[in-house]
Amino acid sequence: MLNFEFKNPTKIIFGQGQTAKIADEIPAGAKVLMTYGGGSIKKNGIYDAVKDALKDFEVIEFGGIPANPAYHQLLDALKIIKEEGITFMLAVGGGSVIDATKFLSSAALYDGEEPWDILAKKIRTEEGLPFGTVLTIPATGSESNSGAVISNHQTGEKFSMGGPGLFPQFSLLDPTVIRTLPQRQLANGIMDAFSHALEQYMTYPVKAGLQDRFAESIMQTLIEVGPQVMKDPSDYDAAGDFMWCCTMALNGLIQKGVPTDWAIHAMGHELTALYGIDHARTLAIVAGSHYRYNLDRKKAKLAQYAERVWGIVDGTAEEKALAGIKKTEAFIQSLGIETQLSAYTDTYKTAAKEIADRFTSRGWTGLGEHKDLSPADVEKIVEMAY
């Protein structure tokens, strides 16, 4: 196991009927900016419950945050924060709303001229404006980590940011919220969480037995409960397992003491920037090709994954590894998610070179757990995903 440090300061409030507890977690006298998305929370009762919990606070709302939160739109919210003297934020939504709020948390205390530099120049956020979250769409794990991803539609870029100042103070997780989610969002959430666990696991063995088992158990649970929540989102027990898997897959725990990859996410972000494809579905597009292309150096872990997660015990290490990849793609497809880029756009044939050129221009010349996956390798992987 590799050396590591671990601290996650986010308080989790898990279960149904606990919205009123939000008031106990926000400092008395705080002036609150409540952020949310397209308005579905006003239809499913979450908005009213949160507003009731905030009745003793001065609250300003900023809604309309889309999937893949847009930088220039968020500048309007940043202006509100500064002009109104906001002292606390509450993100009510899924990963996009929470990520947007993390950007605002960082930008609110940033003393530079251009807040986009936080992302473009990878400026680490040591201190941010405090915020909490009310999770409405399980998927990204953003409710319990310090990372975020923001899109700049003017430049066609999608970058990540992070730092210890971006952990939520608290996060309310109520599994009943998934009852009103569309099938597409449920499938995306399952895929996103599965990929998070996979990308922190599928590297090479470092004798981190407990970490491997943590990751494997998250994937096994998603394989088990994923179809259940899609069939019946009102199944509270399955919904609870699903929501907790999404949180645990990316709260920092399973990555400690092990190498991590994240090349799939890097390529996936570009597919979203280029074509507007759902984040989770870009991961589905790239995953199989990435693992086949890197079969030799991931073979040992792929074979272990095939054995422990999918019960594949016959054959050589390579045969098991390839069978594990096929099982993974079949699982993704069973969620109704296509795994080839050509299913999403007719202009896919230019994607591989364009993404490779972008990586070259940014100096991203060493991706993956070994930091040696070149733009030329990326181009071949994306081509395999056509």
Given for the second form:
2 protein chains.
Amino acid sequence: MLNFEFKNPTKIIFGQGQTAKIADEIPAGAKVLMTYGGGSIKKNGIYDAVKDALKDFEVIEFGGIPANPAYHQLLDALKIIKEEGITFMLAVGGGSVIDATKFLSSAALYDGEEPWDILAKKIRTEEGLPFGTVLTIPATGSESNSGAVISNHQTGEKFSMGGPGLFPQFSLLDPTVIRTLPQRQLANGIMDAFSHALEQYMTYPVKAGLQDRFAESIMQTLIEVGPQVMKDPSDYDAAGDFMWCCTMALNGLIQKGVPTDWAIHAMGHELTALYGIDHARTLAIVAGSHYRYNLDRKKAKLAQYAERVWGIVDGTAEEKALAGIKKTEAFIQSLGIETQLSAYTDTYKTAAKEIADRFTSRGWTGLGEHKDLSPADVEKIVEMAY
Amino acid sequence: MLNFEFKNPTKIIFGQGQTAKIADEIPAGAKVLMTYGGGSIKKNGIYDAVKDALKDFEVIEFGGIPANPAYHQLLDALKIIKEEGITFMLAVGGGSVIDATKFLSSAALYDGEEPWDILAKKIRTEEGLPFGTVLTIPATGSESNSGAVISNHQTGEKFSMGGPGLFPQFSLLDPTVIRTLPQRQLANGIMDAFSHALEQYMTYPVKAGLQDRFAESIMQTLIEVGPQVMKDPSDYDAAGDFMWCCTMALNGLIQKGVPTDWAIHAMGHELTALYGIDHARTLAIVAGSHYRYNLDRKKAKLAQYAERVWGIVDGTAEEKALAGIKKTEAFIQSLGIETQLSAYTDTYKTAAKEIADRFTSRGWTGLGEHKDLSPADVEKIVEMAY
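The structure above corresponds to the form predicted on its own; please give the structure of the form predicted together with another copy of the chain next.
Complete assembly follows, chain above in first position.
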């Protein structure tokens, strides 16, 4: 096992019928900015429940935050925070709303000229404006970690930020929220969480037995409850397992003491930037070809995965590894998610070269757990995903 | 899954060669009380490394804390804290030293007349004097939770205490510390952690799929690395897995959203009080008979455990359940731990009645996940463990 440090101070409030509890978690007298997305919370009852819980606080709302939250829109919210003297924020939404709120948390206390520098210059946020979250879409794990991803439409960039100041003070996780989610978002959430577990796990053996088994546990549980959730989002037990898996997949725990890959996420972000494909679906496109391309170096772990997660016990390590990849793709497809780029766009044939060129032009260091996948490797992997 | 709240703010610093880091975690200018046990840390180098890390702080030492820390001895340390104006504590030891330090943390800020009331009247500690830990014996998980157990030799009581104010600020977990531990303590640590996972898991199915798999992961990993640790405590990889399993088994995570049993711990504490048997070994004595006595009500979960943890797939649920119990006892015995009370004392024949009478006299509510095991049940279970 590698040396590590781990601290996650977010308080999780999990279960149904607990929205009123958030009032106890917000400092008395706080002036609250409530952030949310496109307005679905006004149809499914979450908006009303949250507003009722906040009735003793002065609340200003900032809605309309889209998927892949955009820097320049968030500057409007930043202005409100400063002009109104906001002292606490409450993000009511999925990963995009929570990530946007994390940016605002950092920017509110940032004393530089240009808040984009937090992302462009990778400035770590040691302290942020405190905030909580009410999660409405299980997927990203942002409700229990200190990272965020923000897009800048003027520069065409999508960068990540983080730091210990960006953990939510609390997160309310109510599994009943998935009842009104469209099938597409449910499938995306299962895929995103599965990929988080897989990308932190699928490297090479480092004798971190418990981390391996925890990652396998998350994947096994998603494989079990994913189809149940898709079939009946009002199945509370399945929804609860799904929601808790999403949180545990990216709250920092399973990445501690082990190498992590994340090349699939890096390539996927570019597919979203180029084609506007849903984040989770870009991961589905890249995963299979990434593992086939890196079969030799990941063979031992792929075989372990095939054995433990998929029960594939016959064959050589290579045969098991390949069978595990096939099972993974079949699982993704069973969620209604296509695994080839050509299913999403007709102009796919330029993708590999374009993405490789983007990596080259940024002067990025290599991708993957060995940090040695070059733009040429990326080009081949994306090509294999056509 | 049941509703739950979860927050664990302890910062874990895991790995070798990191003792110097603790200086960064203690507030500058702090006046530190360093607590420790019988002095083994002076032989194995830990004392010197910690003292070196603390060289910029004013440090007062309080050593000699025994297993099952005793209230009246700790009053001497409490006097030092108050007279010297201690502002931070550092526990260097195993669960007993850490538990003692938690009592001191609470008592230092307690404004009642009689600090024993914190335990006797179950006063929850919302705020304590801040402290960190340097773990020297993996076992109890106390390094990453907010609970403690303290004995009072005058009243013959052994009570637990807790509250959110009692999480360590940080805990340093260095797997190399087990190199100089005696076989007996290694075996006790494996048994204690295994029982923690087992007692939180072995109840009835509540469709908390991830919690089940996490508990199974801890047990599977302990079954795998336990024998390696016993054979060669200098095997760093095995030691790391062992240490991390101990922490994860009782840091709160796997008990969230599920019922928990803890009857084995409750009966075990009485065997320690009556016969002075090591805590971990009392769990080994009670476990098998507890599960056999409650076979009907725990059958479904016992069968799941047998299948997933021990790979027992043939037979009826009852046959699998019984086979799982046998495998568990064989594993415990393989650590060199006897599983019958008569192996520890000649005067065992009065134990069942005495323990049942103790429970009766205290007017305790029932034990187990259904809170309905009566003193008469306890008497039968302990008898079965002779």
